[in-house]
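Only one chain is included here, represented as structure tokens and corresponding to the form predicted alone.
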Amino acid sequence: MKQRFNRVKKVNGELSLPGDKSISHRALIFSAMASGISSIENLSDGLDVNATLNCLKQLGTDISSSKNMTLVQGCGFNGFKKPDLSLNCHNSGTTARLLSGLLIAQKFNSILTGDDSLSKRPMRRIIEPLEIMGGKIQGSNNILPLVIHPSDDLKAIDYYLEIPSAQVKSAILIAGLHLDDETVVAEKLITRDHTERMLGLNMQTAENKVISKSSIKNYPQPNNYFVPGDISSASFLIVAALLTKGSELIIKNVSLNPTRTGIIQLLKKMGAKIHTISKKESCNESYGDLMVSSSQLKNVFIGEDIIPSIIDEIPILAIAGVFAEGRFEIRNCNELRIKESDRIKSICNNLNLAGLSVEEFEDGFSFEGKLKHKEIIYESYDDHRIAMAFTILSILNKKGGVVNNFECVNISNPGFLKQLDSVCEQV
């Protein structure tokens, strides 16, 4: 589906988001893996956490949903059942690496799978860890489908992660619940800590590491879960309202979890007018409400050690540099290229058809030079944050913009367009 966008004179009002995807499925699998009933409140609306959602039912967890409200009943310590069918995670990389961390501890036998998208995304990451532990995993060519067998040998590791992951250090922890003796993960750049935060694990910093560990004790227990609007969601609606003048915006009950928030720190320092106005916690997960006013933006470096908490808006982050004042330039986020699609490829070639004079390294990429205003038909790559970052670069431009295949954006946020709709001033 072609999307076409009109110019947007501001951005005004106040606006509440979709649950947090990252803290949603977490809510998910550990309500599922609770003894008992759990609520969670503002669950995530987008595809890849129906998924996780799924596949915990077919695991043989009973979930309900009632206007903004989910319950779930737990199947408790080795209440899971085999599933009749293979898991299906769709797009889901999250889903995929965090049930694998689970089923790796269960009785039965398990298969996941994916689309054709995620099938094409490395899963050695994740193999190798889980099978240090005892796991006994099947994947040929260390991608989807995976295979993963029941063990007896599973045992508590000290893993140090080269390659910072939320989802694989997620992974190894989850694996880490099943056991007495403990399980310790340690990364030179700290990863989004929602995992930790959410089952109250142990960390610690020590020898320029951070260390995070999980045993059995940390084994989840029913909770009320209240799950903050995404911070990466909102991201798209913040850089339209600095990019407007005459803008303000107030995004409502939103994640401020300190390792999510790395965007804000980094707009700030570009010039953006962005504050906290209230702030509120639940389950160790810090949320409130955010005033963004129109600014003016000036690029600036981007250190390496910013990046795990930035890895999901750099799209935005490259149309915010694509109006503020100097050159733009990231490295060091290799990990981009193997997102839902090529990322650092979808962001040049897109920045090149408007116009801008881009350079593509193999960890990043810089560009600079003046926006063509004409109408131009962007490529999404079927990949739901190059969507939405191309359309706010479309309704900043004075001609306007398409966005093909739009309609990947229901992996994060389906009701993107109305939530722009309710804000957006045309002109």
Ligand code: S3P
The other form holds:
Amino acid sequence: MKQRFNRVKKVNGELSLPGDKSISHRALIFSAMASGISSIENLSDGLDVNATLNCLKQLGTDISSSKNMTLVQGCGFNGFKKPDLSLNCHNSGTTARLLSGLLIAQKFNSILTGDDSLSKRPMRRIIEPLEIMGGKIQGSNNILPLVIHPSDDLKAIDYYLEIPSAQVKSAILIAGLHLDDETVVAEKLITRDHTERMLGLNMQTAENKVISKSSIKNYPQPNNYFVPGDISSASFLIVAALLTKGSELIIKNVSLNPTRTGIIQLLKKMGAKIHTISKKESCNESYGDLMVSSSQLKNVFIGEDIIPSIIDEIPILAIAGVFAEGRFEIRNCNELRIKESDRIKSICNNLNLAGLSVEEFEDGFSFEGKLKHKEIIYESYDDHRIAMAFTILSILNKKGGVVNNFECVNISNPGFLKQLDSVCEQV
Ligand code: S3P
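I've shown you the form predicted alone. Could you give me the structure of the form predicted together with the ligand?
Complete assembly follows, chain above in first position.
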């Protein structure tokens, strides 16, 4: 589906967003593992989280939803049942990777499948550590489908993550929840720590590494979760408000987990007026209200350390860079090549269409120049974050724009258009 956008004059008002995608996946998985009833308020309504929900139902979890509340009757330790069919993770890497950690500890075979995009994404990164733990996983060429066999001799490991990845870290820590001994994961750069916070895991920093540990003592208990609004979804609206004159936008109850707020830090460094006007906490996750006002931005140096905490926000950060003074450059983000699309290519191709002078590197990209003043037709590459980023570029361009295959926004945020409409004032 092609979606056309007109230029927007201002972004004003107040809104709350559906729950953070990463926290939602984990709230469902930990509730399903616990023995008893858990409640989850403000679960993400995106297709990715729905993929996790359906896989957990196939494994015997009873899940019901009404209004903004989801109730989960957990299966408890050893309570999951062998699924009749393969578990379809659709487009969701988080579903495939986190569930692998859960499934290697079960007493039955299971098969994980996915859509075309997910079936091209690398799974060696989870197969290797889970096999070192004694897990038995079959997957030709280290991609989906993966067949996960039961293992009699799972053991705790001490693992160093070469590639920063919260999905891989979480898969290992979730497998570790089934073992008496402590499983230890160390990483050089901290990646999102929702798994650790939500399970109350021990985390330390030593020798320039962040170390997280899990064992059976941390096995999840039933809980009442509140999922704060998704900061990755919020970042599209934040950039729209920053770059339109006379805008003032309040986003309520948005996740402010410090491993996710890199986008706010970086935008502030670029000159953005973003203020936290209240801060609360639920299940060890902080959240609060943000006030965003129109700002004049300038491009700044983006260091390697901040990359894991902005990994999902780089497409919209690039759009902010288009309107900021000076040349935009980002490096050290090779991981973007293996997301829902090759995001380095997707961003560069679309920015070329927009008339910018773009340079693509193996590990990033840079650009400078001015936008063409004509309606541009962007490709989403069936990647939700690319579709939303180029929607924002379209509403900021005098002549508007079009996004092809726009429906992929449903992966993380089906309400994106409604949210945008509720705060945008047309020219
Ligand atoms: C996620 C981790 C990130 C992120 C993804 C969600 C998670 O992936 O890109 O959207 O919930 O753990 P990696 O950990 O593989 O970088």
